[in-house]
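Below you'll find only one chain, the form predicted alone, shown as structure tokens.
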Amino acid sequence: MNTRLFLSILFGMTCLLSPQAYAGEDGLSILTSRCATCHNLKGPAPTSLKALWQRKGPDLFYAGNKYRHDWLVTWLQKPVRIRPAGMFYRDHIKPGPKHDVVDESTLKPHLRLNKADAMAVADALMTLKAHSNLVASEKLTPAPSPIGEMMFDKIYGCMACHQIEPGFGGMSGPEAYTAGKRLQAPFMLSYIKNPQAWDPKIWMPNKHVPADNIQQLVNYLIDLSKEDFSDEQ
């Protein structure tokens, strides 16, 4: 076989196997592809807590109902860590005497797509709207929430598990200070309310919050994510 053939078929095996040969590609059979093994794209939400640990990613048979469409396409193209300590906080940390120290080299960095692509599996997400009786009577009504810092950090103790900002705050739930941005309005007053009612064994505690005070803390997080943490990261 002379070079020149034999630089082509490489070059063809190359291009089967990049990214960019997803591109065209629609949405749905991108997700179908490339994200169903680590993402529930069908349901129903872990019934054990042993399937809760082999969670590999949040699951997203709801996505249409949970993100913005806009934040998505902006994360999918520059993926960046929304829980430090990954999925399962207890197989991302290091033993040791210093508690809450993340071992990187036990986290996988998450699929980067191009922009089409990223606008096509958005779009794909957002046509994911199980559990829509859960936030179909969710309404925000946008207000200065004076308290709503308060009632995270210690009224409810959302930051033990939680960060609202880059290293200040628990390691084992998403980070708070973009959720403003990721999440929509109705899944977080929904979400706040009851938990369990979107992932029956997710650990975060139910705590009964008054919808006065959901309200209060879903404007808090609202405002919170348009603050810029850039130069903290």
Second form
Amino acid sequence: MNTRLFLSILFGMTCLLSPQAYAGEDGLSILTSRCATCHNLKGPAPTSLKALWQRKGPDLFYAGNKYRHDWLVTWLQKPVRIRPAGMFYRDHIKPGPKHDVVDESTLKPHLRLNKADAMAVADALMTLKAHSNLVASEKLTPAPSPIGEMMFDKIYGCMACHQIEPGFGGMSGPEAYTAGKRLQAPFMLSYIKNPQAWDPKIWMPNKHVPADNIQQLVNYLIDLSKEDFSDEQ
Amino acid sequence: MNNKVVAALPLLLALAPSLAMAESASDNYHTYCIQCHGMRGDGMGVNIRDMSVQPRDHTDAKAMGGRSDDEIFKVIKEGGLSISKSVLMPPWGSTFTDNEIHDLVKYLRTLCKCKHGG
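Having seen the form predicted alone, could you now give me the structure of the form predicted together with its partner chain?
The complete assembly is shown below, putting the previous chain first.
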């Protein structure tokens, strides 16, 4: 028997014996078969409101330039809410007694993966690297950020849309207190500088923050994500 | 068809997506503004609970009538600070074209059922 034939028989047997392990080896096929209905894996991001409203989950075609690999592996096995009002906040709010509130009944839990699949999918996601040009020149200089929180809350008003701890802050954007754990620093720097470069129709405005202050904001977000919020809310 | 028109076709096609991008003021309002100004435009958005300055009630004819169209255009394009108001009102100049902002000004006039000076 030649080696190639032997190897392919061996491979075939492994697949039969452990479908789990085999599925775990092909992250990209899991992505296309189980995730592509809600997540855009190829780009581009929506360029019209209609397309924006129809988007069911965050775009993943630049995942390799956005997420931290270790966070992906953990979250995919134990997904928890990131956007307090869901993907498009307008689909998940209703009038309340004092002001509009999130309609929790419209928010569904995220599908969960086993460990092998989560690892394979995380590896596959890290290969999706659109927009590398946007992060190529972004570099964080780690430093203490004594006024980072003041910038986020008061000077730039980012807190109007982002929570800085569970249950405190705005609802229409992703929670900010876990951003530092989830996201790569160059992505955060670039996104704050120009959100529309990543997602032309997103409802985060460009606040024209000078580069030095973006550094402070991102250092703040990274420090903030190291706090333990598990006993709050 | 003459040659010049044929030569211009690729250019026109390339421009088409950006032309298609002009959105109606109502659609823009209900995507970008209601997160703070509320589903009914009354300032009671889903984000306001922890905001230190509350968003303007766009149905308030008196307050909205106190502003000229130029001032409203400016505050939408450049944000609250540009008219000495709160930074919590963001600048939308990187989100909309000037035409879209002019349309938003007109749309706000229908919400308040008012014009400048009454």
